[in-house]
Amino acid sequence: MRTLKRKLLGLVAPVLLLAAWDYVTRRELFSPQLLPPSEMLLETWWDMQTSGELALNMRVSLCRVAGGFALGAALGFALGTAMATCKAVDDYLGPLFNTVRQVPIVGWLPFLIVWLGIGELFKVAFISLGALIPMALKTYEGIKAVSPGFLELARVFEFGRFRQLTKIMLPSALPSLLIGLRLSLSEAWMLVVAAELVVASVGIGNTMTVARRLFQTDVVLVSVIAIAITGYLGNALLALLEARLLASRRPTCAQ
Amino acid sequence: MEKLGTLKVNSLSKGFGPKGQGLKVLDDVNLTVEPGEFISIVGQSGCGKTTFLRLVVGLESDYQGEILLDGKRLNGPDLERGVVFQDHRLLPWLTVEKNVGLGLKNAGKGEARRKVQEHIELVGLKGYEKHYPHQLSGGMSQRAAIARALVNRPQILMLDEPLGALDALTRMYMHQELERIWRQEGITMIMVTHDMDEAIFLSDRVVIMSSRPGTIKKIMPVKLARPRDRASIEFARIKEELLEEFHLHTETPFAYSI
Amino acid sequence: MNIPLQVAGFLGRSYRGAISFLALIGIWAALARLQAFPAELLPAPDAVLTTFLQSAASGVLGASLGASLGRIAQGFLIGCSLGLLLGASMGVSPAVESLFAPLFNALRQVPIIGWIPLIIVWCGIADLSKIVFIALGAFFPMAINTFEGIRSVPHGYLEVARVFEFGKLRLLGKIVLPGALPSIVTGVRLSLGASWMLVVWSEINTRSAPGIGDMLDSAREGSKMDVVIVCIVVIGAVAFLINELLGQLEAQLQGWKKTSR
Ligand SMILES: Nc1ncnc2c1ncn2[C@@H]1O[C@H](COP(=O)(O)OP(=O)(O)O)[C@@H](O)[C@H]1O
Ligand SMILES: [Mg+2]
């Protein structure tokens, strides 16, 4: 009963918003160019869907994200692991890494354009730079937080460095690694939009820029919704992975 | 000539702080442990029992004196010396089976599985192979930890208050189990404990330590036939003797026989 | 006895850290000297330093930075206050939470940069759209952290308040807000950091008026790599200051939290 009431209450704000929107567009308080009627969004979505425009642009963006995320997360994982397990690497690279990561990623955008041009290489590099940093940080933190007792166990069993890493450190750091992956993916998804808004001829960000210039607010809105849903799905996918991987750790029937 | 597996500790001293020169925790400890012996170490908390055990395991360095196994100086941890930590230290992300097999080295797949199974049965955890540590009770966790330490067939097994966190009944049950494993496997065991009953029930000799700095105050042999009867007069007498070392007297030494 | 060792250890570490900085600058200088890359790609380190000093002395850098900080001041204040308001009301009142949480959570699925085309359509490309954008970026982290901070006030403290029969206002002032304070400061830090990123990005995206992002991107267009590097360093330094100052405040509050447990 309570939860039902809460759910109904949660519908109030969106419904009011839609009603206000409807009222405003019906009375034409704004030009339809600025605020299209809400039912027009469905039409626009249907058009973009059937013409293949949405799918094509989305696919291009997703490919860029996939490339940049895979590269950035892998490098971040390697860097984080190296810094956390090898003191010399930490001493040499730690301060440099911590300095470089202060710069908001978008600040690197012009720099990377100068060096790499405005093609795919630039976009993948930009995205992977953004994906690298949270992954490296979370990997480092996770491994550093391994309980010293478990490391002693590794010594008692005469584990080599590799076994110590794979049997003790990484499993223990897994929750932190998964957080890193999620942060890294959402950063990548934001940055692909950023890069495409600035320079691209195709991609969902480019769709928005073109539509914005032509005052096709409906297309912009549909794109925003599409971006949000895709980002949500990506995150949900990783949450699912997390639940599976960490399922055995949750106390289910502690005695 | 000493028998194989003899542990000799000669004038061992250990301090913490820079280069082991700071606060002295152990001072001039001498002890010889025969192969197959069951030794208990008792003493007030903070007197250096854990430190002593960690030194023998090889987890601590920077000490003065000698720790010799068959006349050879120890050099870091070795699979010949197993340890059961006070906190069981089972890896929470592995099943009982995987935890027990964690330290297994140089064993083929089939052989590994057989050894793991054998030791799980030895500690009475059959049927719990696929359970995770959080699904086990405290006693079961300690038994899994004991199986994990035994699976490499160490010559010497060290146990740091392995039953400290258990309730009295489970503890008594575990005493029987531990004695059974010890007899069956013929392994040397060195156990740190707070519990006088536990020490007398299990040990061939009880090492009494005094604190600040930790030294061996007395080594008391327990010459009772096994399995021992906690309610016997001899048991109570030895306990009385032991407690006197700590300046504690039981008022009615024969209360147990009632 | 211990302190010299610690000092030596620290010096040893920072010495190693310094080596990698020096190596980086050394390689950079060598490549520039050898003219391995055209100067538009890789100006010499000393040229960058000169550019920095010149643009600082001429006031160009200061003016750009000032313009950006001005935008932040407005956008951040609006976004942060609204975030605090929404987060706090959702935190203290379950009814407000049920009312707004679904909409709030839906809206925050949009990667923040995705909002800008929409904002430009509605607010134009002048300062207004940048300020709205920054406000939006500051709003979300502030609201979330305020909400979570209030919700994480230990139940025991609330019971203490009930025992002393605190009124609503005293409960809020004496228990809820102080308990939530560390998390609120975290919100301020994240929100200010987001504002800084977004001001830079919005200035790169639509160059309509001076600002540090504008200076950065026009330097790129003009192939003035020295200015690009100066801008990146300055942007990084500001981000660092934001993080460091608020991070320290946070650590202090957290320390207080720890000792009071
Ligand atoms: N790593 C360490 N650094 C400094 N002091 C320690 C360390 N480990 C133990 N000690 C000190 O050594 C003494 C003995 O500790 P421990 O061997 O754990 O005692 P017990 O196991 O008998 O309770 C204690 O006073 C403790 O504070
Ligand atoms: Mg101890």
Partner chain sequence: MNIPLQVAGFLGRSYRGAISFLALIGIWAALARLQAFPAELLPAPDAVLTTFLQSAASGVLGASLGASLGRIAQGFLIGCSLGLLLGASMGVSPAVESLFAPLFNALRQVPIIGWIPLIIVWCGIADLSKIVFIALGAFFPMAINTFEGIRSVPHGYLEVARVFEFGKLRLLGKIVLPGALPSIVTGVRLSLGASWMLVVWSEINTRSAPGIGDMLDSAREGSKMDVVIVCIVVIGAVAFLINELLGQLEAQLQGWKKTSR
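Basically, rigid core = biggest C-alpha set you can superpose within 1.5 Å across the two forms. Numbering follows the first chain given and starts at 1. Predicted model only: the values in this text are computed from it and were never measured. First, how it differs from the form predicted on its own.
The rigid-core alignment places the CA of residue 15 2 Å or more apart between these two forms.
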Second form
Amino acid sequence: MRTLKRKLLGLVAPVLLLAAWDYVTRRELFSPQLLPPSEMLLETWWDMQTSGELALNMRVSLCRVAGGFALGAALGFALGTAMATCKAVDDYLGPLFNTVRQVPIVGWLPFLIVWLGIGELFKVAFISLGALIPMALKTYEGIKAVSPGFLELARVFEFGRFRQLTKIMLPSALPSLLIGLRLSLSEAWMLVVAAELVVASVGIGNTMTVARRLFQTDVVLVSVIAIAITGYLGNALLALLEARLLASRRPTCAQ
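Having seen the form predicted together with the partner chain, the form predicted on its own:
Partners and other molecules have been left off, which leaves just the chain.
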């Protein structure tokens, strides 16, 4: 009952926003070119969907997100694990990592374009860099937060370093790792739009760029809504995975 009530409360803000939008557009307080009415957005979405334009651009963007997220999350996990488990690696790479992560990811755009050009490699590398940082940070924090008592128990049972990592550290750090995955995915989805806004011939970001130049605010808003829904669904899937994995650990912990 409480969960249902929370979900219903979560609908209040969107409903109020839609009602305000409908009121403003019907009263023509703004030009339809600046704030298109909901009917125009539905027509634009239907036209983009039936023509295949929306599906094509979303598919291209999702492929870029998938590649960049997978690469960045894997590298971030490896880097965070190495820094958390090896003092030498932490001493050498920790200061550099903490310095680099202070730079906004978009600040690397000019550098990456110069080095990698404007092709797919640039876009995947840009997305990967954004996904790497939160994953590395949450992996590092999760492993470092493992109880010293668990590690001492592992030494008593003469666990090797690899067994300590797989049997003690990573299971204990699982909540932090899952948060890192969600943050990395969110970052990847935002950065694909940024990369496509800068340079792309296809992709949802390119659709927004072309529509902005032609002053087609209805196309821009449909693209924004598609991005928001897709990002929300991706985060919801990871949240569901997180809940299932953490729930499966409880019986083991209780034993």
